[in-house]
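As a starting point, one isolated chain is supplied in structure tokens, in the form predicted on its own.
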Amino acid sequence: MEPADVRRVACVGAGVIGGGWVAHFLAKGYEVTAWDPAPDAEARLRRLVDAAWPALTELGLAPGASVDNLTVADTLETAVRDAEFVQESAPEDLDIKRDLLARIDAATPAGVVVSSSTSGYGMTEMQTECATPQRLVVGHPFNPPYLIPLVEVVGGERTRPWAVRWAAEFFEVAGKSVITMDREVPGFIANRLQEAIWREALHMVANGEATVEQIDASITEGPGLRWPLLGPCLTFHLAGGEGGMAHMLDHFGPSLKSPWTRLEAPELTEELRDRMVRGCEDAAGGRSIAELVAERDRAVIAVMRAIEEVRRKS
């Protein structure tokens, strides 16, 4: 089957991520059969795809989109016996992937491709039980699924890569903005990076270097304000004037030398985690995790909105 030629879409877990995606293929148009173990996965579903909906209608639905193209089912091999493409969204536990896709792979017909969400493994090391692993690729998406428009795709070791190439023309077709990466990178390329910034606020947060809300206010009224547009590599290219990326790796280049990063991680303890739990409930102000979404999702939708004018008159 061509990727454009996809109707019919299985979602297996239903949690933050799997739920995510259920809402964005929905609003693509796509019959949508979901599946998770959990007793009260299909309320939680209904009630993370009822609170997209408002940010995914105001982006735009596709004809026919609709929450009524949503069913829940009882097995994971109900959820999957139909599929036309499977995104797997479980825990980040190896042997639950393992496993699991050993179990969608059995269970999904022949030929159809199989990606996974996982955030930090490599699929290699995922499709080993598997019996046809040369269909089965990552799709790592970012949080959340039905508004960022990431994803990036990558295969494994036993991949073939006709299925990275379909993938990566679903994604594309799906509505998402797609990384093929050239091979596989733990924690992919996205995660790295923002993993770089999270370590650093921890030590500064342990060293009492800065507060919860100052490391958060740093980005979104310094250097976040420009990535959404260059990035980092070209904020830097900026940075240089004239002489753009070379003259700026000449000139700052002996500062890459000071003590500005320490990239292990800060030891968790107890202490760290109250202070960046306390920090966070004091940034929230009061507000709850559903106003916070629904706060974060109209100012990303007014960001993509910003940039995508900026891009059609340049």
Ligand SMILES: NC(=O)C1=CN([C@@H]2O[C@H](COP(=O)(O)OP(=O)(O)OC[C@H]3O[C@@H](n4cnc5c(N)ncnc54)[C@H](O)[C@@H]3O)[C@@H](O)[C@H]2O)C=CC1
Contents of the next structure:
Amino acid sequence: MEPADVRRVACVGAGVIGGGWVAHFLAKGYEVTAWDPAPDAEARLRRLVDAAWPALTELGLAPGASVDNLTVADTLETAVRDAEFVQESAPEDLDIKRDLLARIDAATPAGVVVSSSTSGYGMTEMQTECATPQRLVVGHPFNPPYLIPLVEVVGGERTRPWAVRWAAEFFEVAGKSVITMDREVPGFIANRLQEAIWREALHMVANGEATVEQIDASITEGPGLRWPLLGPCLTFHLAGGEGGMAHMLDHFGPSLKSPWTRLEAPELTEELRDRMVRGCEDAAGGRSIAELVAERDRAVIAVMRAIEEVRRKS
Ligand SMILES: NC(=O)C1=CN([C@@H]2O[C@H](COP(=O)(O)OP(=O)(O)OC[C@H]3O[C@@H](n4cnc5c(N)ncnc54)[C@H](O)[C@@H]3O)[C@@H](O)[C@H]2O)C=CC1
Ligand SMILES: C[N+](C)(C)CC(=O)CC(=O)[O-]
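So the form predicted on its own is up there; where is the form predicted in complex with the named molecule?
Everything in the complex follows now, all chains and molecules, and the chain you saw is the first one.
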């Protein structure tokens, strides 16, 4: 089947990310079947989709898009048996992923591409128990998948190149922005970058060098404002003035060796965990998760529109 002909998508695991994928595919006009073993999964999923729908409606729904195109299946096998594409979003646990991907592989029609939302495992280590591993890929999304365009697509050692190409094309058709990687890299691209920031943030909180509030403000009031348009490389190209990146590297290159960064992640002690949790509660200032999600969605849409406008005019 050609990626553009897909009409039926199955989402396995329907938490934060699986639910976000469901909302995305519904908004793009697909028929979606979801399965999640938790007893409260359907209610949680429908709440998540309902909460996302206003933002999706504002962005523009595809013809025929409706929350009524969602079916919640009783079993994994029922969810995937008629699927033309499967997205797995179960917990980040290698044993669960291995077992689940093997079950999905056994129950999904031959030739249908199966993609995992994993944020860190390589497909090589997850596809070990699959009978037809050639059609399994990683399709790593960003939260919330119904708003953030990027998906990082990469296969494992036993994935065939056609499956990677097919998945990349399908995600593009489904309205995502795709980076296809030709080799497995721990953390893919974006998480490798994000984890470097996250590791340093935890070190600073653990050592009392900065608070949660200061760390967040250092990004939202600082570099974060430049990144939506330029990314870290072009941002630093401008840091070199008229000399661009060449001057920037000649000028600041030697300071790369300064002890700004710490190579090892800190120990996640109870104390550090509590400090992070309390810091985030303080920063949330009484706003519930649902309120923060709605605020984030409005802000992401506003930023996306502003960037579109700048690109259109330049
Ligand atoms: N939360 C995030 O920001 C992101 C997460 N991811 C990845 O997405 C995947 C899911 O993560 P979240 O949605 O955050 O987790 P979550 O905890 O919100 O959702 C996981 C869901 O999987 C269900 N589940 C438990 N056992 C299962 C099984 N055996 N089969 C199918 N479903 C099962 C749970 O009931 C739950 O609804 C993970 O691989 C994670 O690394 C990827 C990008 C971002
Ligand atoms: C927290 N996380 C590592 C699971 C985040 C991601 O994988 C991507 C994102 O949404 O930032």
